[in-house]
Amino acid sequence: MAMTDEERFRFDLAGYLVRPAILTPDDVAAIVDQIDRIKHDPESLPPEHRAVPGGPSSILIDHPSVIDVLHEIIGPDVRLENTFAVWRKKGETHGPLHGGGPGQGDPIFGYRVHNGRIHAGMVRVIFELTDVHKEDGATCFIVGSHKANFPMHPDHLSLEDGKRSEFLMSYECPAGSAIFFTENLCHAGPVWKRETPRVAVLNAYAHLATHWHRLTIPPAVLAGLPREKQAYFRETWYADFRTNPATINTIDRFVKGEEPPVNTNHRP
């Protein structure tokens, strides 16, 4: 599903985009069960499933409805920089408002549009695995702040009721939806207000030639992924000019075994 003109307009205007219900109910149920056990009974899972993006959650790595968007707003050469699962209970938060302001030129987090094409340095994808309403306390954004030319003003950085910015917005969506936002957009995880926990997976994607996050995925989880999914964690380089012609670090080349597997011997 290539981005529609309306989706491009929304993403460029607000800094985020919702694609509702891209996962099936069975997919959602399997991933929720996995995260529940990761958080509360990890020994009930095999080692390769004890963290995202292993096990059922591996379908999120390269879901077609996600990758098609990323190819348009990052480019065809994408890495999965970082991923983590959220199990947020009523009353819990996930960080204050941060980001936004004059960072469009930053090669990691920046945002710009040139010659009719969006260039977003790093894009976070939230996979919401429970139904979300605007008042629940899911991720919220200061819309348009990804293109702001002045630093975020303190009057717009409160999450307290009655003191929130008029530009602070959230979303609502059914379980199984994907929310895309540029990391240069001012965003936060406010207090979750529902009795039902918020269950989500947050993936950070970036261009193959940049690297911000240190890899923290357990070695057993990476080793348990199919090679075509390991490819999204391949080394950060685009071209190797020691060969003639230059070797390009493509997914196809990695999948065919022309590059050693991703390093699974690190310590998280």
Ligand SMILES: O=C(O)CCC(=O)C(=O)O
Contents of the next structure:
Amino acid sequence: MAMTDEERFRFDLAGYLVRPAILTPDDVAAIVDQIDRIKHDPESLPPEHRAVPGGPSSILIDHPSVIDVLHEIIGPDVRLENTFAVWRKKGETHGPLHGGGPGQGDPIFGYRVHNGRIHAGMVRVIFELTDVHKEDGATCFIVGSHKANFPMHPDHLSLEDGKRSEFLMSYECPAGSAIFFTENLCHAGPVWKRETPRVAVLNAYAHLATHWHRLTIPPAVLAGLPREKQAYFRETWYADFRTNPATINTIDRFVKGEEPPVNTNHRP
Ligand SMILES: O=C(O)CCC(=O)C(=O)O
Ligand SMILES: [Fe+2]
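Can you swap the form predicted alone for the form predicted together with the named molecule?
Below is the entire complex, every chain and molecule, led by the chain shown above.
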């Protein structure tokens, strides 16, 4: 088990978890520079770096301090099924509170604990690339809502000051931190309040056998990744029963083989 007892307790209770400063300052600076260019001067980058998860941001795909948590809460076979970068200026927002509650019945998002093991559906990992303070307006969560059995009550869905739910919580963290949350948790990207932008990468991981987001990563970016990282975009299947024993779609098998990563449904 990779998580500490306290991390496991916290993630199960609240639905999210912060691992502070898992990236080095040099890694953070390189990824911030890449995202700045992606958003403002893409031509200054080689084509394979013009979107996440290419170039410097590729270290986020399989960062050991992230993968060990995902193996524990999703399982040993995970894919990275969606990723995007934000450069959020003061006054910009991702949107209102969404998710939470009865969605846990859905196997794509659902959150269950069985025989002492967490089985989370999709898990989002936010890599914050600037220092984040409580009042800045980073992602916020209705704690515990990943296990709620009744629809989210409107009294708890306001993001307005003075009208916020007592269960609405956020975090503060240094640049280079990772925040994990189950997509079954009710969450929002509220209005960003700081003068300097929020720079972050948000990766969505899920079990190898599911794929919810349509893949939008440009083929040139996927093609530019080393095979060990392309493996996180391999085809969405677990077992091929034409062989005996069945062939399992492991990372090792993908790395040794010649299959391209899944990019056939890419639409620019
Ligand atoms: O932008 C944010 O802070 C939240 C993003 C979000 O809702 C998501 O990634 O599912
Ligand atoms: Fe969301």
